[in-house]
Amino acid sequence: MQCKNRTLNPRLLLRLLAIGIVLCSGSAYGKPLLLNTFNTYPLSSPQGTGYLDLVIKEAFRRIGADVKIVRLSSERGLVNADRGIDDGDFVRIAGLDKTYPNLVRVPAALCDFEFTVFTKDPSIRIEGWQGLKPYNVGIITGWKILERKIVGTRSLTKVGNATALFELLAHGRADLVVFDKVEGDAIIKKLGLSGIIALRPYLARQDMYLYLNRRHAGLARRLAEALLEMKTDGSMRRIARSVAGLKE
């Protein structure tokens, strides 16, 4: 038997090393990366329409990937991206990557977060974080800062989401609780309360990080260098100003 020579199409060729690049470029760009987060409106939403979802997927983008973002708890995002059952979380402080040597930081601040009191009494004053002893305290299982920085209150409750969060709060089950200053507005006029305030000065104002599991470490300086180019380019700020609620 005789094999005749063939020919491929020059059209099919180059299909074929199209499919090629991308399978030999590994996970980052084979398929999305899956990103937990716990954050909430205007950050983040299951549409994926929160400021967070924006500026990371155009992060992605500019560097030729993919990501979905997940919904989880705050503790089990964290141990799932550590874990490597998951490609990564945010918005984070930095150092976790101390605790959780899977994750790699990427090197360049997403946002920051006002770590704030919201309470239901007005003559409660706050100087620091010595001063939530006196207090019942609420926070969130999984924010590491408020687990680490409020210890020795009269009691501390942890909840798994924002909602549960203020709820308590309305329900004076805490006496004061602990959350982000701009996701606290919109979850106490999502959910329609009235007399809780926000006190001043917050606790801590912090630089929030995205995180990546080892695994896609080569990617975190490439997407640290996509969004300080968004920044100086004026696309942080115009997203900003497309997502409803979020104050520049």
Contents of the next structure:
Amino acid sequence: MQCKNRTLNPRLLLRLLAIGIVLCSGSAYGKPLLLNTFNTYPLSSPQGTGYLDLVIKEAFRRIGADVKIVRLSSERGLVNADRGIDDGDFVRIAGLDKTYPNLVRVPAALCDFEFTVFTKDPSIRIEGWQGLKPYNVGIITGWKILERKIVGTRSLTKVGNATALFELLAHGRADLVVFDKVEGDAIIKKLGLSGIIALRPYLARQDMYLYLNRRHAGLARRLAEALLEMKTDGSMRRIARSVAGLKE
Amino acid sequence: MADEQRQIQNRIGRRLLKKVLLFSFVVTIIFTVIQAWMDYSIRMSGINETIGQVKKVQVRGLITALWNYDMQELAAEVEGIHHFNYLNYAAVIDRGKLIAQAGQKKRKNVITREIALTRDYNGRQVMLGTLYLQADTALVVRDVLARIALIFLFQAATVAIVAFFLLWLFGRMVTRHLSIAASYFRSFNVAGMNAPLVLDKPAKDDELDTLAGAFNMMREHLAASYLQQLCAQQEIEESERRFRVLFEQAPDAITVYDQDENRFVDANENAERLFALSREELLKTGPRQIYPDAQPDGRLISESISENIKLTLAGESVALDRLIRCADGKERLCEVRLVRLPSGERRLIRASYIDVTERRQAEKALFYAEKKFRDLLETIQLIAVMLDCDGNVVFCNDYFLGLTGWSRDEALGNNWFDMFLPGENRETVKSVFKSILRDNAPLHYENPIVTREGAKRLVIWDNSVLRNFGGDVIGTASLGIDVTEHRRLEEQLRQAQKMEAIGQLAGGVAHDFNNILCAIVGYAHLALMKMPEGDPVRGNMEQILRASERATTLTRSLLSFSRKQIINPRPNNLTDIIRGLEKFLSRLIREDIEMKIKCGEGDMMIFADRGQIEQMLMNLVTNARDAMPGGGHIAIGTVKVRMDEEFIRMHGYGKPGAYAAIVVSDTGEGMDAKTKERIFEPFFTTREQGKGTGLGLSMVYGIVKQHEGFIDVDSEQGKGAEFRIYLPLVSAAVPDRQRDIRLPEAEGGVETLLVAEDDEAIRQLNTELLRNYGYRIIEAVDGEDAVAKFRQNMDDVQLIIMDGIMPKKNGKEAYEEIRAINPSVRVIYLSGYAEDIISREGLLEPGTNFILKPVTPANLLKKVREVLDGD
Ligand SMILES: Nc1ncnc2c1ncn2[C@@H]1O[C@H](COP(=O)(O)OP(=O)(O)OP(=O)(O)O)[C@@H](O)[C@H]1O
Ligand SMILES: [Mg+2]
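Okay, that's the form predicted on its own, but what's the structure of the form predicted in complex with its partner chain?
Starting with the chain above, the whole complex follows.
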């Protein structure tokens, strides 16, 4: 047997080689697609264990592609994806393809964001975007909806990442900061900050999507189908459950 | 005084101050400008440094902020950058979009830099944007100017302070002492020369002390030399007096002329005497007044005087002969010497005058006397040569140079014996020269000299020794006469005279001999006639007659040589004669001899006896043949030659005129000079006894002479011989050529002839011959018969042919009688006698027709026709 194994049939070898080539070409571009994100745990983590990391990887796996996820600041993520430096960016509100013409939205929401005001002052009550005006506000650079909606406040400080944002708040450099509820809670917990509260109700709630650079436009449909499939076959839910700290 | 001191101080000090200030100011400006330029370039490079710093320090933050899109950070960074030195504007641009900026952008006077902002991302360089920087150079300039202004201000102040301090110091250390020295010098005089100059300062051995020391030394020297000067002054005055005496007592007349005053300013007593003027009068005149205008040098004084003054003033001493005009109106010739007198600025000329009127006259007389002799020597047609004691040529005249062909330069200075004497005579003549020098003898001598061409000239000398004033012998003077030509002529004359004498002798002998021969022949004939046939003596008789015939020929040759031969010259073309003889001549020579005849162009008319010329040619050709026993060539040629003085001078014979030259040359054994000298002598022969008579060339010689021609021979032993005969050409009266050329040897006629001949045989021979040629003949046997027969046939007889010597009546007597009957009758005499013998006997008159016996038939026929046809 061993002998036989050693003298491998050349025809078989040829066949194996052909399959290999087919597989490689099937994996879209050979190289894993580079996606960036600004999300933090529990949505995304450097280890790739965040909810979105897992979902996206699964979806790409299903269409036979491989991905690599890097972390960038919000605005840089958009710009890189738009300029084709990266292959895609997540997660974003819908409609960014108007401002960044090279981005193509994968038309299946990955999750939703509740844009929530965090503050140390429990007395503050905010009703709608207009309610922010009398305050010194902090946001993260590149969050387009916030950049659009929050205008005319007393001051507006933009920082590059979530940690900086909550440090801002913790050190009193801003009266309030606007951020995603889920991630905000996770960061407060991670930094061990106390006295920071998330105000209810949230300012807005938005479905969040994955964007691809235009050159991958062909993938968008197939990805959306894969995601839908994941939703219906319960894979999404299973992943959500596996990620600690992510509530329903 | 104090005022003057201050002035000194002020003047030098102020000038010093001014110059120091000016200089410092200029230096300050230069340094400031250099500094400004350095500052500027440092700052400009500072800009680059700043930019480098921005790159090093700020760009990283900028990239981070840009990467994170931290616009506030970015703005802060850019703001920070813009605050760097000289940066007036900083901006970040990404894809043409201005992202952040700070400061004011300018268009002019800026340096711009762009720095690419990139970040390493995922293993590649991501272009994030460009940092655009502007540095304001105007700011640099402003800074530099501000800084420079300050520096300049400080430096100027420093300079001013230092300068004023210097001024003060200078005043204290220098000017003050100068003032003291000045006041000392001002009061310095001869009397106070012993008080030294002392300065108000401790001695430091500086320049001022040196100056004072030097001055004091000078003062002492001055004092010493002043003393010396005093002594010298006295000496000069004394010398002046001495020179005055010298001047006054000088043997020459002396004047001193001042060019600026244009008059004499001094004159001595001799000058007064010479010019016959008092000193006062003399000092009112100048050189322009003392000379008459015409001067011995041929130039007008008005022209030359300024030039001579100028020359003299230029330092040359001028000496010239001048006529001067004295006050008494006389003119004197003076030797004038001009020399500039050393006299500082004044332009003085000393003139000294020596009256040479008498001396010059004597010199002139001597000169002309000498010239007379020199001219004589130069023009004389004699050789004049002077040699020094070594025999070198010191003088020779033109005649000598013309004779020898050397130029005077070549001849003078050369040794006479080496240059002008043939080697073989050199030593003898040298010893003669020595004896002349020693004993003044021999005074006459004869020796050859050689010319430039190497020809020799024979000269007879008249020598005398030359002596100097002391009477010492210094050489020889010789007059020579070239006797070369003379000697040659003498030689020729001698030769001619010899030939003449021989000719006379031969002629004389021939006459007598001919007479004897006639008798012999006559009696031999008689004896023979009377002898019966078969007489045994008859053979002997015939031998006698044959020998006599030979003797007759010989006599005739001799007569030919002595020119006693009777010839019948008439115009003949030489070419025809030669052509006609050609065949005969060729029979004369042997087969191994080749003969060529080449006659010159055209007719060559000569007045000659054809037979004689033929005889001459035959003799020459025979000789040529005999000179070539082994065979060879004979050439006969003719050519026209013009003899002129040159020809005659060259050949030593001849007479001017045109000649036909006959040249007969051969390639035979030739002859030596000795033989050549004698060949024309009768009986001279080199042939063995009995072979030659030695009369051939004598005959030729006689014939040539009789034709008034010349003969010449060129020959050398073993080199053949060439005989040249010149016969005078006759130009006029070219006779009938036809007749000349084809002269019918036997032309007859129908005339009646009277033949008188006592010799039966001859008479019969002649009558038969003439009859054969058509003539009617009447015979006469003697003189009487001739007269009788003429009388009978007086009207018919047109010509009488008569033997000159006949019984009963001789030719002449018969002729006289016939002439008495008819004076116009023509006669031809036949005779064995030469013409003069006959004429001596009174037989003939000049112009008589005459044939010499023995008569050849052709000759007779020819002669008969000639006489009948002649008028
Ligand atoms: N062409 C010549 N070459 C050399 N020698 C000559 C020539 N012609 C004449 N001579 C010399 O001159 C001499 C005299 O000559 P000339 O004709 O008078 O007498 P000859 O020839 O000796 O005797 P002849 O003529 O009576 O036979 C000769 O003996 C000969 O020595
Ligand atoms: Mg001869």
